[in-house]
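Below, in structure tokens: the form predicted alone, a single chain.
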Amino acid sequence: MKEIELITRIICRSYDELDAADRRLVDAARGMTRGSYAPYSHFRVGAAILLANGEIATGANQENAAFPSGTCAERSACFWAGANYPGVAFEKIAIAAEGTDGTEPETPCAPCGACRQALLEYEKLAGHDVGVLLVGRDKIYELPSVRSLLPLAFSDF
């Protein structure tokens, strides 16, 4: 028998410890929570993706009574970026959430499995690691790549 240990490196930062570019991305993700349509879960999620051309693509979760017809914020942003800036690499993504009472969760919110898989496709297309910022009320988790969110990823067949 052989044991394999999977380790994910996460840096925990405060907002003030981020550089200006990362604060801009976090602000965009937080702002996009207001574009969310979440009458069922009452959980608003916003995502912002920094592209290699300097543009920021954004998205918000959009729910629908016919589950699972809605779309998560992360896929909303990455599919919009892919359609409007084909071939432009992703550099970093920030993901923020809040309840309908307007408060952010204390612990940063991570993307669902479907979003991790979709984002991994764009990281693969970029040809380099795409950084991840998971935003909570008082702390921000910084991960080195999308792959670090999905260590046993399905990416080749």
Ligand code: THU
Second form
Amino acid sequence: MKEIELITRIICRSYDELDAADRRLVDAARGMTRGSYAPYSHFRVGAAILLANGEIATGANQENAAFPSGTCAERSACFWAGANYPGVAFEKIAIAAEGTDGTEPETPCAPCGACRQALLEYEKLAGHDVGVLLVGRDKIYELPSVRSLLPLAFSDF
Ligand code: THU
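Coords for the form predicted in complex with tetrahydrodeoxyuridine, given the form predicted alone:
Next comes the full complex, and the chain you just saw is listed first.
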């Protein structure tokens, strides 16, 4: 018998502890919650991806009356970046949210499983780890890679 332990390391920081580049990315993700179209859930999510060319690609969740036709902020941002900057590596992604009460959730918003899988594809394309910043009201979770959010991921066939 052998046991395999999967460990996810998260560094919890305050906004003030971030460097200027990370603050800029967090600000962009927070700002993008304004671009959310969430008339059904009233949960507004913004995502911002720092690309290797210095650009920041952003996205927000876009809901639809036919629920599965909507998409999350992370996928709207990563697909936009993939389409507009093909071949440009992702460096880091920040994700922020505004809850149904109109305030930022205390616990940082974590991407859904489908978004983790979508982001993993771009991490693979980048050829290096893509850092993740999950933004909450007073704390920001910093993860070293998308991979660390999706242990035992399906990535090859
Ligand atoms: N949502 C995101 O955009 N990203 C996440 O990481 C979690 C959930 C959206 C989908 C839906 O529009 C709303 O939040 C409620 O699930």
